[in-house]
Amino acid sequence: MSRDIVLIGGGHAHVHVLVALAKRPRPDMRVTLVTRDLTTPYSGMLPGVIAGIYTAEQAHIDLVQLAAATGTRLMHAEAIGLDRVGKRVLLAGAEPVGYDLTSIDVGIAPSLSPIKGADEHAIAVKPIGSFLAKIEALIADCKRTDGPRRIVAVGGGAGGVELLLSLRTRLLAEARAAGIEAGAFSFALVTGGEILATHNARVRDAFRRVFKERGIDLRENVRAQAITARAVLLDSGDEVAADAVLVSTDAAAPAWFRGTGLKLDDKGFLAVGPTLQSVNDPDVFAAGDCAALIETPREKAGVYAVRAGPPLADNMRRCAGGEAPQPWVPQAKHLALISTGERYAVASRGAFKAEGAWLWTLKDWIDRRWMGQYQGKA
């Protein structure tokens, strides 16, 4: 009897699993994608896409190139939801997809609600996929002579910092190349607590230094109350001129996991328990931000997204041939490297701290050799 593998979604966990299957087939199994992206970013290095370091094709990975390299079933549709009962993913506008597994890898979404205005005025980081021709859109707008000059990003995790360091490197090489001052863009950062607060203070108060020596204001423990189409106004009262605002706080899962019968956290994520299964259907797993390990509860950051890979690939095979799945328990602490924008990163893991260019180097060999593994050049 044939065994259907269904994975719905093409994020950093389920590309691994496309090659470990591939690697270690079953006869009796089949495995098939179900995305609605046909190419996925890799998150390390998107950063270094936006300072123009990489080319945007240096980050992502062809997803029909590497369902064809697996021998996977590609289907291009996007997933709405399960039928648990009958065991089908259903599609939008396209026939429901049987599976005997499935396994859920879909990132998350825009939460822009909590912040009036912003649907209207800002630009959110999440989901990935579509970021990036938003960014480049900006980017163009920014060399024209009427353009936006004053940007702000909200959210003062790793995500925010990065991002707001390496659009400043981009657009100031970039209007410097059109002729503009670079005098006349200014940046700022809105966070409602400190910058990389689950960060150690040594870090934080490299990035502090970082956002001086660079002339960005930096406003913490604040929150922004609302967005306009010239400013931020923040709860303490304060406003911040902006022009353009990119929002990187917290996103939601997707709305459709609602629907499903699966368990969910709090915030709306899977419940998944060790062996990344739903904790109320063994047959449903999931990883990456849209999951919630409910007894190890992480971080939601791409490092583990890459880390569930493995564990998830194992487990499916073993729950295909019958055997019992092991669980998994990622670490506690990771290391980070946190870029500065240009080729300089910061370490970060636990008390440890550390930067330089060094450092930026070693992220690049890292980030280069894990997308090698799906590019065909490893």
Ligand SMILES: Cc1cc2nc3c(=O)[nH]c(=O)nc-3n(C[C@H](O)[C@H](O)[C@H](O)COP(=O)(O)OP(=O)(O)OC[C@H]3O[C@@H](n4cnc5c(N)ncnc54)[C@H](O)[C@@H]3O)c2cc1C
Given for the second form:
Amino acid sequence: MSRDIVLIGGGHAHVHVLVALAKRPRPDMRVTLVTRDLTTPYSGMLPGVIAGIYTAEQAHIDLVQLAAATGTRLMHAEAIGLDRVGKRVLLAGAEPVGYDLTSIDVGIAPSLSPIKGADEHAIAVKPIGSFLAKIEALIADCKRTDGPRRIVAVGGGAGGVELLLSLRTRLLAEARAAGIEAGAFSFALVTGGEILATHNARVRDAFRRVFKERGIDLRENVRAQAITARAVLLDSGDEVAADAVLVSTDAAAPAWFRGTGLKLDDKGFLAVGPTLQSVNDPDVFAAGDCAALIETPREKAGVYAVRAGPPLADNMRRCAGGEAPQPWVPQAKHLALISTGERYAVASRGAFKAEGAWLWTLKDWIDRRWMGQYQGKA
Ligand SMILES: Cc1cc2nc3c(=O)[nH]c(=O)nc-3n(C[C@H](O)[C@H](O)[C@H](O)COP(=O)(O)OP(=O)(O)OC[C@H]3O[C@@H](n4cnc5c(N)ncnc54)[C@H](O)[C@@H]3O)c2cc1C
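Shown: the form predicted alone; wanted: the form predicted in complex with this ligand:
Time for the whole complex; same chain goes first.
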């Protein structure tokens, strides 16, 4: 039996699948990675890149190197659909690629449309691959004497909070080096509910304190309705002056999922069962932010995409050999280490909270160890 396994997207789960399938190859199996980008960012280290603690290279996996090291065929192309009858992945500007089994780990797309003017005036945090380039351009702009000074983040999840704190650290350091008065900058965060709504109250209070100590204007329980070239307009009728706005609110599922005929959840994400197979097509798997675990729903976080890697690899290998796939139950709680934009972090798990520089050291160790499995493999 010859088996073509096609992995769509080089996200957090698929990098593990590449390594796992190469460690236990089947002679009749060929693995192909279809990827829009040749490097893939590791979300856990992105705030550190923005803060200036890591280089961009340290926080990215080189998919060309990883494919070469794992004997994977790499196709540098964007998937735009699935022909499930002909069993082909449809690609933009390239011939379709056939599959026996395929898996989708393509992350999520930005959803700016609920906020008027966001398309034109805001920087979307998703997809994270193109976000870093936009942030570097903003930092360069801020170093101009007439550059942006009033920075506002919209969205108070861990991504938005870490991002604003990291950007503040970096901008103030760059401003000082460029001879610009740090006091010229202002920072604000606007969020529809409480900050860090999925974390416990002690974690929220720790970050409220950090924001206060740093003079960041925190607006909770108000929604951004519109963004203009000079301000964020709130549903309370107030406005927050802004020269640059970063939006890290909920992101949406890629639009091309709708044409695949695969069952989607009510938000448009790929509905998968406990084996990570699509609920209406066992030859299609999905993992990471783009998938919705119907029986065990979890928040969209890199940690779950990472954890899905081993069961996904195992089940694809089993199915390729005609064996039954095994169910996977992701853990209900996970330890989150949320940085304050410096070498300091707050730990959150259920009702547990701790903070300190040592937790940043632990986070740094965990993140580097994870990256070490996939970097420098050529
Ligand atoms: C600033 C920030 C900080 C964060 N920090 C954390 C954190 O500390 N911990 C945590 O758990 N989560 C964090 N997150 C969330 C985390 O980024 C996501 O949950 C995670 O990236 C999801 O991984 P994924 O594998 O689903 O997709 P991604 O990492 O987005 O990977 C998708 C891949 O698919 C490729 N791709 C996309 N579309 C196509 C296509 N059509 N065809 C081919 N290839 C395609 C892309 O090039 C990309 O390589 C953070 C998010 C942000 C914005």
